[in-house]
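Shown next as structure tokens: one chain only, the form predicted on its own.
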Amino acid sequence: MEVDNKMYSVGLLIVATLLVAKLISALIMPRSNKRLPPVVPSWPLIGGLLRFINGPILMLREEYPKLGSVFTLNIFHKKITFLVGHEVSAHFFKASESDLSQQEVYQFNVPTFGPGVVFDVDYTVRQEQFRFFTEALRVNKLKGYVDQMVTEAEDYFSKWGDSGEVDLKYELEHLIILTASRCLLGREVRDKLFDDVSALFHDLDNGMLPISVLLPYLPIPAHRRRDQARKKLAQIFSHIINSRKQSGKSENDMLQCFIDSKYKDGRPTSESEVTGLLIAALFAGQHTSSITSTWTGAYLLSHKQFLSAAVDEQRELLKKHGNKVDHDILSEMDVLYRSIKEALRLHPPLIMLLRSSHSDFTVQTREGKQYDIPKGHIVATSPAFANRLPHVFKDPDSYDPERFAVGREEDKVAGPFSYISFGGGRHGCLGEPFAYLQIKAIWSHLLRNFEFELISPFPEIDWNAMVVGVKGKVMVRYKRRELSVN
């Protein structure tokens, strides 16, 4: 009894120096002037974790309308701030790295990517590197890959019957894939090597999972997979390097670009980071070519006065410049081009674009509310999320390409940063135009050359993936027919 009363009186000693303790550090301690945002309401220690795994898309409608345009969400010692909107984004497009960081928030790429390359180097090699991509996706260059994509696509579908029911998401992903084999990767790849390097293309996609993100050396199967593949991949490139400098041979691809590049300081690039950087760039492309060509074939298909649209546009440039097709005439393809951004609007691949912030700094919601962003918080703006909002655009949620047009513009008239599928400002896509040329390349010869009807329901989205995309088949039935310019 007596040492029971002993234990009951040091719990209370302790339980009242802690309240003292509290009170005291309450009044000592100044008072932040900060006007930080609202907090998400989570559980204690894990916070956030569940309610984010679970969706995140699904907990910015939940906590827009009751938040507002900022907010943060706690998950373990971690904050991160959501920035809901372009009233409130133009920090987070326009920062330097130095404020706002990409670094340490895909870390997780490195292992796919591999060393030495984009997020495992210091953000002045990042920019060299990203000077690379940019001279390789040059005008000159875009005028060659075109040809190529344009020859792929009539030798894929010169395979199809005169009729016939297809998975229209299976073929457009393996076009995809053998159109950036033969314009990135090359064509010792395209013709010799494709499937060898799909598959482990493939193994290497399927090690970037959910867990990757925090955990990216976790020694599980997939992992182990995806290591091995880059290894093996590696090796490959490693040949065909040495093959073309041997001979002297230049190709036109990227691949050609990134053998030939060099720092400012002179130095070559080598192997291995040719190698990362291809890794890098066909998995900034792959998934969102693949996946938008899918959603626009989807909504085109559903929408018949917007196919008419489309059909028209292709016959009037079949009356201008015959069969012909090349990176000119795929850029006067204006309304398959604003279908395409249109489901682009809709159905964004990366659903959630991340930074580190350095700094402190203060962004005004649209109502004229202030809130100032803490140094070391993770700041998070969503496509998926902006894209659609009602203040922005008219009916968010339905798909009109017209909104796009002169006269309209809904995505320019808001301001700046109101349309972010590519991302923008400071990191904006450096393969957009690439993409929408090997899109257009892909539905005007569809367009032209069959008639389609699709037969599934309308697909679902898989917020399952890491690069959300269309979740299920995308069944068509199709039949082949060369359009006439009467």
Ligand code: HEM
Second form
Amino acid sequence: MEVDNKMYSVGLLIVATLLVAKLISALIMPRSNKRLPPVVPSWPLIGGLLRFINGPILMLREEYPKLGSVFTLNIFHKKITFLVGHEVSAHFFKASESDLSQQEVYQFNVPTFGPGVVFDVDYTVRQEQFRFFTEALRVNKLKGYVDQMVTEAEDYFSKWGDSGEVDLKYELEHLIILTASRCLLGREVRDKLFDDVSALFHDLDNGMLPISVLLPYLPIPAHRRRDQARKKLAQIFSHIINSRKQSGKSENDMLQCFIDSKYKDGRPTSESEVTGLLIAALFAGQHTSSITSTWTGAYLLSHKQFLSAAVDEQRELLKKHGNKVDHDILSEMDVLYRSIKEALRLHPPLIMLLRSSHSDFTVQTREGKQYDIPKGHIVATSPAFANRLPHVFKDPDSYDPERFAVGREEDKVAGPFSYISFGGGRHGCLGEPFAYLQIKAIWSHLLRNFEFELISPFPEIDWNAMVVGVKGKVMVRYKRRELSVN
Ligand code: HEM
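The form predicted together with ligand HEM is what I need now, so please give it after the form predicted on its own.
To see the whole picture, the full complex is given below, headed by that same chain.
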């Protein structure tokens, strides 16, 4: 009997303790839990991870209609909150680094870019390094790069026959690496060391796998090759930098800009930093641009009315300027610009942008719902999904470059951060003008000098790539022509 009483008292004590604990927790955290975003349903533990690995865009397509524009996915102990659409993503793009930072989420780039640059340094240094990028990509520099882009395109396509069949994707990838080498890495690499350096960049590329995002230092062969390639590239660039310094010769390329760059305290960039910044530039700009030029071609060749508008524009410019193509003439190519921009709306190569949140913030959806995003969450937005929202872009899955023409300007009408292929705000792409100039230089040459026919089916998306691109070959039949100006 005494034992029963004791059991009863212990039971009561436990229940009372649980009740008090619940009450205290409700008092301590009264509202913070109330407006948390809805959570994506998934199996416990690895369910969230599986849904993410299975394809983040697929997950967004399934959950957006059910949960709305703000929701959280649990992956182990991490919470990723998605902000979909311009109404809820302004803070994502505008917040200061102390509120939403890139450093943690983009850490996996460090072994590729190398020590002392970009995500391996604190924000004040990184800001200065981005200033070096900005200076290297100013209009006066771009004007010089354009001449090199045009020469590279002319040389490359002069090797094609009068007619033939090619894999457009392969050809454009190849040309863009040559152009990027010339404008970014410098004449020495382009003229003498192209094959060696390309092979090393290939190893760097292959060393960035989906697993590298989670475990960048995992001792696997691909990572070992990446690390060796990074070391060899540092040696090659050290040699080039030294001989440029000794000869006193200056070139018009990004390498020279980085060599000449100085931090605010007067310190010049080190050889290792110059190498790291060049690798970062190539990673940011090479695949993104070659993928975009391939999509542009695939869409133009399968949409005759837009193709003939782009060809007519070239005819007009030929009439006006003759054969000359320079920075200012490329800047007049509005139809081509819109054709590229629309391909990029449908297929942004960077499908997911991430930040790590260090302070709580609140967002309001277009339906007027408010959600509190707690610090500690990873915050994500998706160009691939946001660029196809039907309340922003009319008939969003169709290719219609005219949606950007004066009078429609769908990307502007809806408000800032509606079109986010180049990100925007505080960390918007610094290479956007370079990318457009490069793709325009290539396509204006192709439109002026060749007729094309797409002979393989319209390409699919390669969702498995880190930089999402075109799956398989894009076969075209070409025939040389001279565009008549009459
Ligand atoms: C079609 C081509 C390109 C696309 C689609 C593209 C896309 C992007 C996007 C989406 C971001 C923002 C990332 C974020 O917010 O987390 C970004 C940033 C950046 N891009 Fe590009 N990019 C392209 C070409 C280039 C080129 C050619 C360069 C340089 C030569 C470049 C250099 C950069 C740099 C330095 C940043 C970081 C800016 C910052 O954080 O302040 N990009 N790019």
